[in-house]
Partner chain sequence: MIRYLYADELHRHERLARSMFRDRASQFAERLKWPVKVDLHGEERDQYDLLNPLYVIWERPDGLHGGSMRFLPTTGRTMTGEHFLHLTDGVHIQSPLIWECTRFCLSDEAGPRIAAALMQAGSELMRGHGIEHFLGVFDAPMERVYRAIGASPDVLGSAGRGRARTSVGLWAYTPEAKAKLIARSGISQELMRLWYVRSFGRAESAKSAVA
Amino acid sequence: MIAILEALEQASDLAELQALSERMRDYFGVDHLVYHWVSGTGEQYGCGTYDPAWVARYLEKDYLRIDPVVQSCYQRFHPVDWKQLNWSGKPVRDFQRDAMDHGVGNQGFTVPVRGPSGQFAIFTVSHSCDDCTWHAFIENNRRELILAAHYFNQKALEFEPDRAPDAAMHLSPREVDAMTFLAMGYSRAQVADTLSISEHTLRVYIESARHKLGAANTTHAVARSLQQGLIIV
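How would this chain look by itself, in the form predicted on its own?
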C-alpha cells in the first residue's frame, strides 16, 4: 500500500490516476474502485474501474439525482456502507438493479471528502459478496481506505483548473490528531488517553488549531477542519 500511495503522490496527470485506481483495486481485491471529484464551480472528473457503459448510462439517466450513495455523502462526513442506506422506492430500486446489471456489485463502501472552496469528492470500493465477508473486509481495511481517499483527493486538487495557491495555514500532526478524534465523537479525556498526553497538553493543541482556523469554539474548529479537508473521519 505504501508503494501505491508514494506513486500516487508522484502522479502528474489523470492517466496516471486511472492506472493507480486499477492498481489499488487489485491491492484491495475488490471488483471496483472509483474516485469522483467535483469542484466548487461544478466541474468534475474522475477515475476508476466501472464499465464505461455504466458510466455513460449513469450520466445519460442523470442518476446523480437519485443515487442514495451520493445523496447520503452530501449530508455527512463519515464513510458510508451501502447496506446502511435507504434503497426503498421504485426509482432507487430500479437504479440499484441497473447498477448491478452493469457489474457494480451488491456491496459498497464510500468515503466522502471535502476540500476548499466547495470541492467535494467520493472514493468508493464495491464488490459482489455476502454480508459477512464484506463486514470483515471493511473492518480490516477501513483505515487504509480512508487514507487512500485522502491521497486521491490531495492529488486531484493539484489538477484543479485555476486552483488558487494553498493557504499558508496548516495544522500540525498533533493538531490533526486532536481534531480527528474529536470529530469521531471522542471526549477530551479519551483523546488525551489515546494520544498519551495530558488534557492540559491537549487543550494547547485544540486552542492552537482553533486559532489557526479562525474558529469561535472547538465545535466550530472541528467543522472547519472537516470542511477544508484538513481531517478525514
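Everything numeric in this text was worked out from a predicted model, so none of it was measured. The term rigid core refers to the maximal set of C-alpha atoms that superpose within 1.5 Å between the two forms. Positions refer to the first chain, counted from 1. What changes on going to the form predicted in complex with the partner chain:
With a cut-off of 2 Å and the rigid core superposed, M179 has a Cα displacement that reaches or exceeds the cut-off between these two forms. In the core-superposed comparison between these two forms, the C-alpha atom of Y205 has shifted by at least 2 angstroms.
H220 shows a C-alpha shift of 2 Å or greater between these two forms [criterion: core-superposed Cα displacement of 2 Å].
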Given for the second form:
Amino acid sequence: MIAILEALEQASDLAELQALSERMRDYFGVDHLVYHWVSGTGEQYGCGTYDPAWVARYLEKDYLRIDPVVQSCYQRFHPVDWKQLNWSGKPVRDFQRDAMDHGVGNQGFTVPVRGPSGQFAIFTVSHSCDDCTWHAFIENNRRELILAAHYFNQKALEFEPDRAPDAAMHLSPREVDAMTFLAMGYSRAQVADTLSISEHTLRVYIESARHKLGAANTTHAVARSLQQGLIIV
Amino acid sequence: MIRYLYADELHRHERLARSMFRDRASQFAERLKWPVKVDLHGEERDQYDLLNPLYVIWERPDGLHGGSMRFLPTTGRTMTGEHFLHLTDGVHIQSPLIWECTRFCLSDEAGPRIAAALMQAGSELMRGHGIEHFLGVFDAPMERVYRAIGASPDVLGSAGRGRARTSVGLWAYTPEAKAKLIARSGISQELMRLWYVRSFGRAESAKSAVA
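The form predicted on its own done, now the form predicted in complex with the partner chain:
The next block holds the full complex; its first chain is the one shown before.
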C-alpha cells in the first residue's frame, strides 16, 4: 500500500489516477475499484476499472437515478455494504442484473467521502463471491478501504481549480511536536509525557496528522513529515 | 427505542424531530444559557444542522424525543474545527476514523438510563462503521452524566467555570466501556443491534452472523 500511496502523492493528472485505481484494485484483490467525485463547483470526475461498455450503458440508461448505491450514499457519510441497501422493485432488480451481466459483481462496498466546501465523492470496490467470503473480506479490510477512499479524495482535492496551494497540508504546532518526538525515536508514552497529554489524546493527534499527510501508518507519516520538511530532527 | 436518522430523513418523523429541537432549546438556551439561536417555534438549530448530520435519537413510547446526539465526519466542516481549536491545543482533528459528536441533549424527564442507551448506540455506530473515536463538545452538567454512566471521555481541553464550562473530549470504543453501558441502560446488545439494522440494513449474511 505504501508504494501505491507514494505514486498517488506524485500523480498529477487523471491518467495517473486511473493507473493507480488499477493498482489498488490488484492490491485489494477484488474485481473492481471505482472512485468518483463531484467538486465543490459541481464538476464530475471519475476513474476505475469497470468495463467501459458498462460505464457507457450506465450513462445511456441514466442509472444514476435508480442506482441504490448512489441513492443511499449521496448526502451520507457512513460506508455501506451493498447488501445493506434496498434492491427491491423491478427497475432496481433489472439494473442489478444488468450490472452483473457487465461483470460488476454481486458484492460491493462503498465509502462516501464528504470533503470541505461541498466536495463529495464515492469510492467503491466490487467483486463476485459468496456472502461469507465477502463478509470476511470487509471485516478484514474495512479500515484500509475507508482510508483508501480518503487517499484518493485528498489527491482529488488537489485538482480542485480554486484550491489554495497550502490548504491541504497544515499541521498544527502540537502535531509537529508529536511527529518530531516520534522521529527522534521517543516511545508513545514518552511523547505523551513530554507533551503533557494522555496517550489516548496523542493517538488522535497522530491519527489526524496521518490523515493530513495521506500516510498509511505512523511510521509512514513520520517519513512524510521529514520528506516534506514539516519537521526537522 | 433508538433511531438513527440523517437530517434529510427527519421530515418523516416530524413530531420526534420538533420535540428534539425544542428539548435542545430548553437544554442549551434555557438551562445552560449558551448563546444559541431559538426560532419562533421554540426550536434550537445551528449551522451544523444544515450539513445533513446523522442524529442518534432516543424515541420515547409516546413518540417524543427523550435524548439525542448529532454526528458529523471530521473530514468535513466541524464545530470543533471551527470554534473549539483553543480546546484541542490548536490541532484541527481530521480523520475518516473520527466522527464529531455534538449537541448531546436529554429531555427534562430523561435519566441516566437514556444517556447510557445513547452512548451504547454510539458504540454500535463505531462497530458498524469502523469508527475508532468520537470527538465531542460538552458542558459541565453532561460531564457528570457521562461519569455517572461510566462513559467519561478523555478531556482534551476546557474553558469557562462551573456549569458554563465547555470541554472537548474523546471517546474510544472498548468492550469494557460497552459492558458498563449495557448494564446501565438495561438494553441488550441484540436489541441495540436490531435498531441499528433497522436504520442501516443488515450486512452480515445469516450464516456468518452465526459463525
